[in-house]
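Just one chain is shown here, as structure tokens, and it is the form predicted on its own.
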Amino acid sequence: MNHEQSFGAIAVFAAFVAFTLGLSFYLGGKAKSAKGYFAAEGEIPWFINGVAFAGDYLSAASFLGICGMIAFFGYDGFLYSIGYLAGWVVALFVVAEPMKRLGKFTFADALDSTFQSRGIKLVAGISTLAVSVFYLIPQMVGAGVLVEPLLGLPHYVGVIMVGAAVILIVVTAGMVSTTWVQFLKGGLLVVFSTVMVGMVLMRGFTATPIEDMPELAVLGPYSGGSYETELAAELEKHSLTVLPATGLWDTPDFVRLSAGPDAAPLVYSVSMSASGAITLFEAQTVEMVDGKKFVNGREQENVAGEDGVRHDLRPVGRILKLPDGETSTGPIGPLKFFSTLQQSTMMISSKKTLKFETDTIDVYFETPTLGSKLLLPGQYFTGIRTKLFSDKLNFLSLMLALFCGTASLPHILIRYYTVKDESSARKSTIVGIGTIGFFYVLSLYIGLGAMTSGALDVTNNNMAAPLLARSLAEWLFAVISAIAFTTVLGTVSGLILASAGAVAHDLLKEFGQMEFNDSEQVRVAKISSVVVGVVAIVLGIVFKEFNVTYLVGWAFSVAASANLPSLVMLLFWKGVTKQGVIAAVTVGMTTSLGWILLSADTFSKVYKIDPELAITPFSQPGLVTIPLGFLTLIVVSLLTKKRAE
């Protein structure tokens, strides 16, 4: 769905990349020494970096996966706002000042600033590097999603694109290029989006009565507990039959219906009002095919066919009443917005996947769903409101995981040394605060109204925001799109850079004793990010079907579980010993990676078995593995305390 080719979006877009990679290597020449290119000399204002701090943080995960959850699960995508804001208030009454006074390059610095132990080099080092590629992974997919429709590539061309971009910027100047890149992106960013919000708000909302999608066949209502009946009687009208519910159609959320031998099914599903009355919609199937999607078994068409008719997926949402029987609302306010919605009736899609033996169909349906149900949580995180105890823990696991993990990123803990002294480090932090927070408020309202504008189709959830932006105006949405993969770019440049500083600094000179020189240990990071962008490539391409904040979840876990416990307990407990760290990391590093790749979550969609097989108990690991790796540094520290002295 609106995946059309723009000439000028592909210009602004160009134009866009090509500044970025400019200002890197112009900036190239400043980053000379080891504490130019990690730490840009401590040089960076203090109000550069705080906003610098937002554009590193509003990463693929923000502007994109949370704008798509927004749009196609309500209230439930804007929770992980709150969570990543709330992580902020750890960071910076934590961890910030401390930061700045312990470290000198990366975050095994400051880990290690009163033992000088080489094991904690280690596993510091690894766990950079672990968490890092982790970050990477929803990076390098926001990059692949973008990339589809704005130049008309594959998947895997956007991927391989921002992967050589990035090394570039990472190759050419370090830390001075990432945060002067990063600065300009967050403040693009904040500015654009108020744009768009503006514009959202003085479209207003549309109604779309049912008899105005001709795409969309129904059949009802009927009374409850017979409605078999009255169906067979108004089919007979239409010389219609009813299919047999066998293997894969073996449920009743599903009618297929035919008109012949030679005519494909069609599919209803079965949807019951409060008042216990049945309605059939004409539902879609949706299958791939050597590589090409196929609706209702025809290949997916972004122009209409011979036939008149464009055979591609309908939209994730759109309106169908609106409060008083209004059919426009014309300019609408900031709270008006969320009221008239609350009051509005939508129609919603969903997606079923249906198996059965060997075979498998996903089938899109829509259901009308009331405003207000789709502002209250529950509509993702079913946790909330169904009684399954694992649907809990595991919403709650994610919840402490982003309230942990923002203050363990290794590429936010590495901006902390770009800035003069304690108090800078703090003033930035609260910039930054303030930048992503007032982002986030602006999120709320591109999500819904990516949701009610028809702009995105149900397989789309990566791509609100630039859809969004590209059924207001053409030209917003080649700066959108340009803006996100800059910011695809921005956040994936700190992330190298991290993993290049673990691998130079702490793995190679520090633990592996290896003599370098100031240019020497530039150059093995340098080395190390062409090595590192690579195997974000790779993973990119392999974890392409997850939404990327649902990926980052995971990130923040493992950041959470290896590096927190550490870090906290340095600052407020002396009876912390080497051996504790060193078990903390790699206890909390360790069981958080293992969870994850023995939950459901990565049996279904990552190696493709069935997730009932998997032998976690829900896929977010943060509610078990942080609290073990407080309790190992704390158990290990004790035991070996008294050696220690």
Contents of the next structure:
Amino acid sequence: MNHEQSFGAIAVFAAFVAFTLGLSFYLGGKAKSAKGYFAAEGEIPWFINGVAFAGDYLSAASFLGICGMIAFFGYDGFLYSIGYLAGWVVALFVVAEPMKRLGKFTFADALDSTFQSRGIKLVAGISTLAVSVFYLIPQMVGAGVLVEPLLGLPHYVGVIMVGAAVILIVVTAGMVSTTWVQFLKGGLLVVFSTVMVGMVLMRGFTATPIEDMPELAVLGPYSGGSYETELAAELEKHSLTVLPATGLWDTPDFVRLSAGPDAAPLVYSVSMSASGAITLFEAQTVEMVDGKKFVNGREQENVAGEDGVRHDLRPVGRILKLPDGETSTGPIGPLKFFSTLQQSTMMISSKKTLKFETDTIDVYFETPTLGSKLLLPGQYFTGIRTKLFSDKLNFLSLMLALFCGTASLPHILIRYYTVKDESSARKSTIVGIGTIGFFYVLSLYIGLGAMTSGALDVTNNNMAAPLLARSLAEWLFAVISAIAFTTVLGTVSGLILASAGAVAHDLLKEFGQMEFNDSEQVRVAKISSVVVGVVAIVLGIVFKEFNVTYLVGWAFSVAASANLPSLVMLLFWKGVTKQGVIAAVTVGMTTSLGWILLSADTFSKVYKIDPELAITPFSQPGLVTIPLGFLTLIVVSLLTKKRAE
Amino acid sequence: MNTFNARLGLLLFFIYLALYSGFVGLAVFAPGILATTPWAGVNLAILYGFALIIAAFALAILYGLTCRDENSSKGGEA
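Okay, that was the form predicted on its own. Show me the form predicted together with the partner chain next.
Time for the whole complex; same chain goes first.
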């Protein structure tokens, strides 16, 4: 049901992509020189650049990832919104004007402005590449995730489509077309997200009381002490039997019922309330058998069968109880939206993978959860509610990385070179903060709207926003899906451009001291764009299973650890030496990457080994590696300054 | 850096840092406070979160209105 193709969506999507590419070809003529290709000749109006900041920044992680995280975990997704926006304060108050004053094409220019050191160009170029590639992976994964349900195509096709479109955009016109694509996408994203939130508020909330649910979708509640006896008595009326809890099902969390030898077993999750009463909620299962996907015991079907029904996972996301026993609220105000949810009970979807010998099966089940709990931090970042101090440090480390990361992202920093002066850099950042902040306010409404929409796909939380749109109107789904796809196009083109700048300008021309004239430099950058684009396509396919928002959190950590210490200290301390900058970038980059590779999250999610074996005490590196970058810069600068004297 | 804009930027940065640190600190060390509902039946976690977003924009506007155009002529050609 979730992945039904929509011809309207395909038509709007195709029109968006065609328009984007057309714009790119049209603007191609404006990118003949290096300054035109890398910095759009510095002629972008500040307002356009400000909205383009939003287009650049509101990536797959922000739009798809955050909304999905809120839809599945509540408030914790909003913590990312708060952290991402806070980062812009650092960008505006500390970095914007000096970046514009000191640099020309790339972030390395600014870092190297007082030293003219090949070493700084080398490490800054490598750091730009490392951060950009880290950031590219979730964008490409997000592209595949979108295309899969929208066009009914495999994940890898989506990744290749985005990669090809982006390479075309970047190769044809560079920063000019990238800016306009991002302006277009940023503006449309905010406008249509506002429309979507308006429709969510107009629709209000509807509860689905247990007694109104389909027969046997919920069993109980039973008294905790003898629930098996009470269950058996009820099942007898429906000629159902309880299947033995053996093998995969040797767990008290689930119960399987059978209506006969030919019928697929029904799986129920066992949920205990605070008072000790036990309720059984019907769950859903997904398993692979001989290379085919089986959903709830039957093979998944992409088209409707003879009975006119397409066999697929049922959508989830609903309110179980509204305050005061109401069944429907009708249109609701922006503040009443939250106060109502706080007093409601929602069904929250979770996944558990059961393993026995070589068999595995994913069970998706819903748990009634109080709104007052979901609208507080701690549902996703469960570590902040434990007594383990390292878990709390992990959360603090993430929030620090989000705060420091924005002002260190190469693809954001190069946007300061597209406007004419420092005043324009400042004004465009303010426009960016306003646009991005407004979207993040909307993100909480969109996420919670999706949580209660009855339209969520249990297997894919990145699709929460488009599926919420589909539950409101088919045309809105078409537009939101197309914007989401353009979201990926805009951000990926910015990242590829930053990478191409690092390769052509920083590494080959400045560090390698290769002799390029202006047009040759542009040609080398275009070739670099194709190479980075192909690498991005491959990584997007390889890292298909990764959590989009989580990966972006790591990209922020690496950016903040490698780039921020040098950038900030260069502006505020006269004692900085080139050796200090080189050491700080190198130490920040290698320690943050190393920390990530040795962390419990990487052990469990990437290497698939016991996270207990991890070397680092928590997974997010920023809390250690950002101060380490500052410390390295200060110590090495002091040492080398003394030597120079 | 000792210009008016840089000093103003640093001052506003530290004001926002204090607001942000207060929020993160409450989330980790005093979540019970975030659960209180001081206004319109909405909890402090949501109100504080929205306030942080609005404060970022308000301080940005303040910065924009107060800044001086000190080095505009050099822009882009450093």
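Positions refer to the first chain, counted from 1. Take the two forms, find the largest set of C-alpha atoms that superpose within 1.5 Å, and that set is the rigid core. From a predicted model like this one, the values you see are computed outputs, not experimental measurements.
Once the rigid core is used as the reference frame, the Cα position of D421 differs between these two forms by less than 2 Å. Taking 2 Å as the criterion, Q342 does not count as shifted between these two forms: its C-alpha moves by less than this amount when the rigid core is aligned. Once both forms are overlaid on the rigid core, the distance between the two CA positions of Y364 between these two forms is 2 angstroms or more.
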